[in-house]
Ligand code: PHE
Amino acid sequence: MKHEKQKTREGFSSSIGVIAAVLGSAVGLGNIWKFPYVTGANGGAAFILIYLLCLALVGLPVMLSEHLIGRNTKANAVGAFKVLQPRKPWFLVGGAGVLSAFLIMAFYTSVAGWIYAYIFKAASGSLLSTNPQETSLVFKTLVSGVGEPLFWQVVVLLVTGTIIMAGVTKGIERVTKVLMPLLFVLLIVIDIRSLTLPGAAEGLSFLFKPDFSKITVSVVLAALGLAFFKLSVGMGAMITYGSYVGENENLPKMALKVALSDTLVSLMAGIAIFPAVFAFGFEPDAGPPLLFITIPTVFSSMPFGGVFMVLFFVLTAIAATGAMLSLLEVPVAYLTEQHHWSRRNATLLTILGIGLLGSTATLSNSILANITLFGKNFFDFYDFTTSNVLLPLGGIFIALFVGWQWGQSNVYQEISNNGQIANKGLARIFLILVRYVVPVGIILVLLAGLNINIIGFLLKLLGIV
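Could the structure of this chain by itself be given in the form predicted on its own?
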């Protein structure tokens, strides 16, 4: 039996709106920035195959778990666990998600600010150079500044805050229903241009022709970590968005559509980048600078490159904005529902807090460069704490909660829409994954993120050494 829901609560108005919003959350800088450079650093096509396997075994089950919790309770990340387990401390898992979303926004808005700035830099022609040293200087000047990066971070917060204040239906859903199709259109345009470059075939071969000799333990761990982080799980976003989903929505099908669409965006980003990178003789494993240093140089080397560079950074800004909406909605939903704040006040307070904390991340390359926490500057500390500790722990506990604590019958009822969908076989497979496979997989991600020797750890665990 369903729990009593809150009486007045917004939700997504259509299946298309659900897909657009959830996809907007999953598609972020990870698709346009991290996926290409991690793929490049780990050998291309073979890595992608391992990634897809890890996505099916770990990322997708955690996403579906969060959707099930959210829709069943119609509550925010903290309130959901209080509804399901009112006298147990499971709400701390939701609290960790709210904290994670807040900390991620602190440094994510900094990077998004760089993206926003690059749209105008590309349009003005200041990025048009085939010399990587010149594009590198532009990037270093931006991130090591004070006024300019702070200005763009404020712009990012005002944009996302305005959308969130408009509400779930008129804000998040309406905007993502426009942004996601636009993202695909821009990717298609840039893909077509990239594929018409001389030597593009080498980039496609790198992306789609697997070389299994490149698969190592570190490659598998990188794929596992990327599959977990790519779907915006472990931070309360998918619980919050799941709570806005209608009772008749087929959650497993929706989660699969989002995962496949998210992967498609990543592959399209790879098609946009790697043929061009190979065509002009750049290295595919350039790492994080790929986006801000290599890409401008690549586009500058092609006819009408300035136009395509602007389009590229516009689509990157779209991806970043969709992800930030889901992150910002997590603390806002918490404040409005648990503390009964108005959406306007909750949003204003949240973006103010993010702005104050996030400024320390933004200034980590300038006036705060010499201040460290546990040997890391503010930017790296927020990134490390969320990516390597809070998110993996959140994912593990969510899987354990759904797999062992919530109850098999409750999972069957929710995943089948109270028996309306005949998917008991799928439900059994899902429970096996969240009970056994997902916790082990995320523990490996956690250990790798903490730089713990996994092989040695397992040998000690088994008593071999």
Given for the second form:
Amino acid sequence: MKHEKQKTREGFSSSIGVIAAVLGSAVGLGNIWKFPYVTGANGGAAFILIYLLCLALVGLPVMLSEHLIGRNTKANAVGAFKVLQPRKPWFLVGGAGVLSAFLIMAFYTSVAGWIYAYIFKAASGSLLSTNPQETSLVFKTLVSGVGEPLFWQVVVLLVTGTIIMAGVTKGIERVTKVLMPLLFVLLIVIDIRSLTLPGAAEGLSFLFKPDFSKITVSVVLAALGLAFFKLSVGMGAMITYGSYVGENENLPKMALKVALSDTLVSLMAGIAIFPAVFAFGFEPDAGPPLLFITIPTVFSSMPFGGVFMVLFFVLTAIAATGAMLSLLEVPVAYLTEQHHWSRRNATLLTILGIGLLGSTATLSNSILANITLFGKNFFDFYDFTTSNVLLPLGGIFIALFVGWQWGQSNVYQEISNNGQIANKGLARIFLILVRYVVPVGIILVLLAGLNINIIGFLLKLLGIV
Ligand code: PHE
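Let me have the form predicted together with phenylalanine (PHE) next, following on from the form predicted on its own.
Complete assembly follows, chain above in first position.
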């Protein structure tokens, strides 16, 4: 059943445009900044294996679920559930997604601001050093400031806001289509340099040789959270983008392509960073600063490094911007469609809200450093509660909705483009995943994260141990 809602609604204009935009949402600071530092902090290769498992069994099915819901309803994250279940509270899942968009943007714009700032620092030559102390100092000085990081955060919001105001086709699609391939090429260049550094082998074995003794509950939770964050799922961004996707796109194929390319970019970022970590004597578990302190040393050790360094930060800024467009689009689509705001006003209100909230994340390295929520500063609090709590919870409900509530035949119709693609077997596997594997898997990980070992508890209850 199709829902004839907004007939004049904008959408992506070509298959290439769809892939570029969806991949543009997935690829971002998650690959280049977060993936390396979370991998570094959680012990390397074993973490990556768990991450890939989470991606395949949980992230990918949730992504497909969101695309199906979005394309079927042609509506925003909240509206989509209202179209499908007008009298039930499922729309709250979309509401939580809108909230998540604000919380993610709060810290994301802060990091994106550092990246924007680094473009200029790289151009001025102040990052040209292979001395870890020097590159660390540049980073510390930036983030512990007040005016400078706030200024860049505002610039980020103005840039993304302007593109969003231009609309889906002329804004999002046009920008992402050109710049994604360029980022890829540049990553290849850095990888070659990184792999030829003395000591590269140690970095590679950290990345690819698993040590399973390093796996703990919090490592698994971090892997699950990263899978959600990476694929931009669990908060309705993929429902919103799915709503702009044409009727003839093969959705399962598209989700798979996006997940594979995204993973490739993450691994390439890992290959860019870890050999340098070991070659220049950094600690792999440096946390959020990792990218900012290691990448300058890689470039500084190669010919024309200064030029490449500028290019690298420009492209990372672009990747971050592509991801932020999808984050902004969630509240903007919600406000324009559910509350009939103009696109311009919806965007302005959204970036204003994010700016206010986001300043607390930015200042959590300086004047707000002593304020903590549940033992975390603002920045870490927004990051942790979204990736490790809100997105997985959203994922459970989206999967349950598609698995149990929407109706098997509706799911099949949408996944097969009304029977045009013969993919019954795939649909069956998908249903098993969203009905059982995704919800049960996430609940076990979340409970374990709260220190509740449910399997141990059951075994005890049954008198087995
Ligand atoms: N996937 C993006 C990244 O890795 C972040 C993101 C999360 C974007 C959630 C949209 C929604 O950078």
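All values derive from a computational prediction rather than experimental measurement. Whichever C-alpha set is largest while still superposing within 1.5 Å between the two forms counts as the rigid core. Residue numbers count along the first chain shown, from 1.
Colleague: For residue 149, does the CA position differ by 2 Å or more between the two forms when the superposition is done on the rigid core?
Modeller: No, shifts by less than 2 Å.
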